[in-house]
Amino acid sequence: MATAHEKTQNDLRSTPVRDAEYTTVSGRPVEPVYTKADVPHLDSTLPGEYPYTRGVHPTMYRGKLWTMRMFAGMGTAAQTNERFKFLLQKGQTGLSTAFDNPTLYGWDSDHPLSMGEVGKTGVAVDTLADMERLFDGIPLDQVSTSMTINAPAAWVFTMFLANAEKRGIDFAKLRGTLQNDILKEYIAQKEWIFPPEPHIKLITDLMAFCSENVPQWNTISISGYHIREAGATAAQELAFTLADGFCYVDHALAAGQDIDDFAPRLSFFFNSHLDFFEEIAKLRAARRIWARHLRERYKAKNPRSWLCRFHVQTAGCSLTAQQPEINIVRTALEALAGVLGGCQSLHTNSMDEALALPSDKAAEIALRTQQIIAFESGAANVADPLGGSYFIEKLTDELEADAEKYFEQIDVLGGMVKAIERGFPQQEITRSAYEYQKAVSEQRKIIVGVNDFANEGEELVIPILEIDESVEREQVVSLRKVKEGRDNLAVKDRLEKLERAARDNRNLIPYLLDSCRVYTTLGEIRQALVKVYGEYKEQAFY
């Protein structure tokens, strides 16, 4: 005999509805209505209480707003420095640095593979001299700084430290986050140098170094953002991101570190896509899963080790080149989901990012979007205002269960590194991306301005930022001057010591810092380490 809940669901299903596909962006079917029967074991904990489903702080944004950290980087270090100062003047409360493709791969701007790419998708950084220009006039001991870089993250970060040192700033006063997440590169973004194990060793080296020397710095931002941008579902983003986190924890423990020394400085980076409720539920599930595993599986004692603190960026893959102004609406909804999901910092994409790097005007509108949410919407007045919603709670439970199923599959494969080497997460994401694109092509999923509500004969009407070829010429000339003016014998000595330390399996951070102090280039350090670690070639998966 049907329960009252089942009868209600059946009655609603038999009521005429629109001819549409009622699923989330990820393809998860949703019921027409949710009731208490869908969540009989409702989590009754408060924000700031384990397992932190409702937020990592008791008062959330009543105590402190999220950091408004707009991603910025273009052209030369001097140009990006101007954008940093522009955003700070407009009310941004933290910096987030985007690097160009050569820098992300560890190539110098004068390398043949860098040709045509210098400064195009971010700022070019070759040596300490660029880092000095990048943060000139910015109080590094007062502004939290994020750097989105992975393969050469360890030595880009030591350039940052060398710059702070030259300015007389105590490392203990530096606050910020280094992305430094190589596993998601193998899964999604594809910017690596070495095989996984050497890269992970550099990450654990940095964890140990910062535990002693840079205590306020988040040594890694474990990123689901790029996994989602590659076509993952919300559940896949959640599962693969947290599985990467567990992998880093395992390696740090194997290296002899104490979990309560390094875990409080692990942070996360999630995507906020367009399915408003699914994204909020995903972020709530992430906190609960991480807290439970760190406390019960890894036996962490310090409550700060249990906290899943995260940055959120609105979904770049949701933005369209068609009718770019309506991207403002998309970004506003995604940003609100990030806030209601309890983020600690937030980047809002600009309306023109499907076309080019953000213009000043577009970046200002994106920042103003956060400020409207913070100061006008009321969303910051209550901690976890959607907690207790039957729909939100049910989605949170479902996403948590889906993630746990993925963890079991990854464990069977021998852990995340083995799973990546066998192409498991890559193939899962590929299937999801195909299913989503198929739904769009068949108009089962509507993208406004793309596969419906299009403006025929539309012409681009907004100005976009262009990085011309003079940037590359200027950067190459600047790099040549640095090489001519530095102590090249000192550079040679530091590189030899770095290579020996790598062969001896020592912690490399002090050696990288010594190399950066004498203006060794990004690419020179890369080549010294490639001699020891080799380069990674991805296996083809079908």
Given for the second form:
Amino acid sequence: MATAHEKTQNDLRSTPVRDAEYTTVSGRPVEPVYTKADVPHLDSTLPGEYPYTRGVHPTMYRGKLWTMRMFAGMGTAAQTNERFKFLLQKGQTGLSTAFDNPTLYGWDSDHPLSMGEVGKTGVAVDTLADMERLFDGIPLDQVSTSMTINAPAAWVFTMFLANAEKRGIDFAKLRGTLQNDILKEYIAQKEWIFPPEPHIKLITDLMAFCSENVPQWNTISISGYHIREAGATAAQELAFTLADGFCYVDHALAAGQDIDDFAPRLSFFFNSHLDFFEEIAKLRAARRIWARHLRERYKAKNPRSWLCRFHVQTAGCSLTAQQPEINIVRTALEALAGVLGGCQSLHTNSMDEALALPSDKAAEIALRTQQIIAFESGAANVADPLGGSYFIEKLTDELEADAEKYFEQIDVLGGMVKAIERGFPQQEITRSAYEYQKAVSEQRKIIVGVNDFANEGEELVIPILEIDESVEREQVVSLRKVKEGRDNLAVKDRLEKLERAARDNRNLIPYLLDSCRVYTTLGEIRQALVKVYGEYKEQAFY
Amino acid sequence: MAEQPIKVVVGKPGLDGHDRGAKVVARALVEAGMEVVYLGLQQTPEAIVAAALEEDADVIGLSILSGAHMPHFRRVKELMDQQGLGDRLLTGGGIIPTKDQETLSGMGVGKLFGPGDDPQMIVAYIREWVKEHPRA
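Could I see the form predicted together with the partner chain next, after the form predicted alone?
Whole complex next, starting from this chain.
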């Protein structure tokens, strides 16, 4: 027999409504209204209390606002250094570094595959000399620094450490985050060097090294952002990201580390897309799932090990090249969802990012958007202000259940590495991307300015940042000068020692640090390690 | 005799890993009855043109969102002309500023598509182009 609640919902379903598809941006059907009956087991815990659904701190943003961390990087190290200082001067509270494509693959700027890519979508870093210029004049013991780098993350990080050392900054004072998440590279971002196992070995090496030497550093930022950008639904983003997290935990445990030594330094990175409530629910679900698994499955004792702390970036894939100014509004909504979802740091995209890297002006507006949310909107006054909303709580439960279903499927496949090698998450995401595109093509999903409300004969009126082709020539020349000026015998020696250590399966971080100290290039280190580990090739499919 | 389906080689030259668009377009072309050879990531211009030659493709579609479009389109077009594929269509998409699209168009590159463009526009464009440029 139908309950009173079901009857209400049935009545509402048969009430005439606008002709539209009532689903989230991820295609999840939603009811016309939610009631107490949708959440019979309401999570009545407090923020700062296990399982942290409502936030990682009891007072959330009263204690400390989220870090306003704008992702920046273009051209040469000197150009990016200027942008860093510009953003700090405008009130940003943390740094976030974008590297160019050759750097992300560990290729030097003078490698044939780097043609046309140097400094285009991030900063070019080849040696310690670039790292010195990149952070010149920035107090690394006071500002936290995030670096979005994965395949060669271990040796870009040791380059960062070598720079800190040269400047006399104690490693224990360094705060920041290394993205260092290779699993999502195979799934979505596609920037890898070796097969999964050696990459994961480098990650667990770094976790062990930092536990001892760089204790305030977040050794990994397990990322759903790229998974979502590649077309995943909210549930897929949540599930694959946390499944990646479990995979790293399993590997670190297998390497003999204690869960409470490394788990407190694991951090996460989520997307905030346009479907406001679903995104907030996803972030709440992430905290609850992570806490439960770490405490109950992995038996972590330290409450800090249970915390899913995360960075949020607004959804690049939601931005339109058409009427770019209205992207400011999209970003504001997404950023507010990130804050209401309890993020620890936030990047807001600029209006021009469907066209180019952000101009100064566009980046400033994006930062100001965060400042308005923080200081004008009132959103930062109350922890988890949407907790207890029937809709939010129901969505949180649903997303958690969806993620658990994916965890079971991944277990059946033999874990995340096996699932990736079989292309499981990749195919799930590709399917979702195509379904979304179809919904847009058929106007079941409306994108303002694109498939509805479009302006005929629109002309672009905002400034566009251009990266001149001379950047590549300049960078190649500067790399040659470094190679001429360094002690090449020392470089050869360090590379031989590194290769031997890799063959002997030792922790490679000290060897990488030694190599970086003498201005060994990113590509030389890549080459030495590829000799031992080989390269990964993807089976192309669509 | 049944008409041969239009054959399109789709690839991502350079180091750009953003393959969402290329995959969605590849699928849309297949659903529109075309034959797609999807090469995937990290392709060199040489490998792309070699594949087009081997497959006797009607169209090459490049996807580049990394800003490296100028040298890659230039090089692929050069190689196509050198290897007797000058009468085939070179098209593509990504984050490509209008100014660069105009320069590339002057070099004989076809229409380029960007964010927000519907895959059906690409289907229609390719069909039309192939119809208007029958093979000698």
